[in-house]
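As a starting point, one isolated chain is supplied in structure tokens, in the form predicted alone.
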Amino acid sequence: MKKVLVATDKPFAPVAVQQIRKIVEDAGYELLLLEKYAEKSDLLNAVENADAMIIRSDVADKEVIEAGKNLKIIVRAGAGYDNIDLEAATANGVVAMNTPGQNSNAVAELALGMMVYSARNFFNGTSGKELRGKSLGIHAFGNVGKYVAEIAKGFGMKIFAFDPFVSEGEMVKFGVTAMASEAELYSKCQYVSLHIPATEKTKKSIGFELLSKMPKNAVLVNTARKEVIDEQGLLKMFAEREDFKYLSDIEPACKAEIEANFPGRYFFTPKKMGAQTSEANVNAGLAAAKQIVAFFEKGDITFKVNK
């Protein structure tokens, strides 16, 4: 019987551990629980006889992958998958998958709402600003940044966008004007909310000279990954521009600096809030089961982000 490990340092809802137990146990396979677990030790325990294993913000590391001497895959519940080592999965014949899609609109729900709290002055009172007419770009236009912009439209945004992998054909369909290149897209937009991967390309791409292209009132969005922000750069965007707040779905290194020296300008989440709703929890959830039981029964790689 396969066993199906499901580790979750920050558990699934309790509804969504019910739904995956039923569409692991339908298919024959048992699951195995590891929640709120306190050490790395017990990770390394539970994978060694799994043949498959579900997480969230979980480090799937070297070490935890040659742990699991029967592992055939392992699924992150999300869209990044940065937590797997992929060479690791690779070299011991492991398929790493994601499940995109799943949390995308409680991601793009975060980022507008970021927006609209930032726009109100962070809701202490004084009069703020309306989101309506105002430039957003989005920089990646996959599943997050089409929900980003379809929810801007409702507020009546002009809305951009740069992404070397989609199509102009396909941005319009949304009503998103394309732009050429990065440079171009934050020089149009007030608004930029970024959506791009941490991979070795973006890693700290994102720094002052990019955001110092931005027009007066600028205002970066991070639901992505803290990794591809230049931080540096982003401490001079701060000092040379006064005009200029950061609102990030993570704190970045440099936290403690920007609150003692720029304060009313930034927003930080407590912990990485994008997917911490409870459909997305579900979603991400039943989406892994189901692509477990299919690569078993099926063979099925479509979600497949290792080589």
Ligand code: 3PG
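C-alpha atoms forming the largest set that superposes within 1.5 Å between two forms make up the rigid core. Positions refer to the first chain, counted from 1. Just so it is clear, the structure is predicted and the values come from calculations on it, not from any experiment. Compared with the form predicted together with 3-phosphoglyceric acid (3PG):
If you fit the rigid core between these two forms, you'll see the Cα of Ala256 move by less than 2 angstroms. After superposition on the rigid core, the Cα of Glu242 moves by less than 2 Å between these two forms. Relative to the superposed rigid core, the position of the CA of Tyr37 differs between these two forms by 2 Å or more.
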The other form holds:
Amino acid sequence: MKKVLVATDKPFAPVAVQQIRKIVEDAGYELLLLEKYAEKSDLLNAVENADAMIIRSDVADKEVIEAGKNLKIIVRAGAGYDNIDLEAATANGVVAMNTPGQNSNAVAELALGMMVYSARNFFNGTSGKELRGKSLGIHAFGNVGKYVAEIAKGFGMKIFAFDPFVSEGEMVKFGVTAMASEAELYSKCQYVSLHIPATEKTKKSIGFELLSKMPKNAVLVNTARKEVIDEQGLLKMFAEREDFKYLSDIEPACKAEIEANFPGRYFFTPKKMGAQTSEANVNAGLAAAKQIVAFFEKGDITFKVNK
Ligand code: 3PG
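Having looked at the form predicted alone, could you now put up the form predicted together with 3-phosphoglyceric acid (3PG)?
Every chain and every other molecule in the complex is listed next, the one we just looked at coming first.
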């Protein structure tokens, strides 16, 4: 009997686990559940007998992949797969997949939620600002960026986007004005919302040079990955631009320095919370389980991300 391990340090909502279990058991497989594990060794032990594994931001590095002696497929229930060592997966004959789009609305809602929270001075009792009429730059117009555009339209924001992989026509359909470069986007927009993946190219790519182009009362919203930020540049921006605020779904490495020096100008979720809704858990978790069954039963590799 095939064994499907759900290894989630940050557990799915119980309703999602129940439904994943049903899909797995209906296919005649066994579900193994490892949640909130304290040590990497717990994951190494759990993956030992698994034929398939569903993860979230859990790290599937070479050691984990090699520990999975029977492992054939890893599905990242979510969008970003920077937590999977793709080369190690390929070298060990393991298919790696993601579930694109399934948790995007949840992430987009958090991006706008953090913007409202900051515009209202973190509800500290003073008069804040509104989002209506303000400029929003969407940096990368993928699944999350599109939901951000739809929601921001409801707020009456002026919306711009930069994404070299998406046509201007596609952006226009969402009521978004296409920008020709990152520099143009940052120069134009008071709010910039990041939706770029963490790749060798994008890591540390958002620094002082781009941020300093932003207009007065600049707000950077990061629901992507902390690794895309050049934190030295971020600290310089905080120091040189008293009007700048940073809102991030996950604490930056330089959190202590920001807290000590720039009070009232930041908000960080303690854990990555963008996709942490039961709807997103159900959407991404069920998609992952279905993809595993389709892979074993029909050889379906539609969402494969490794070579
Ligand atoms: C993603 O890449 O899908 C998001 O960052 C969500 O990550 P999570 O599943 O760890 O919440």
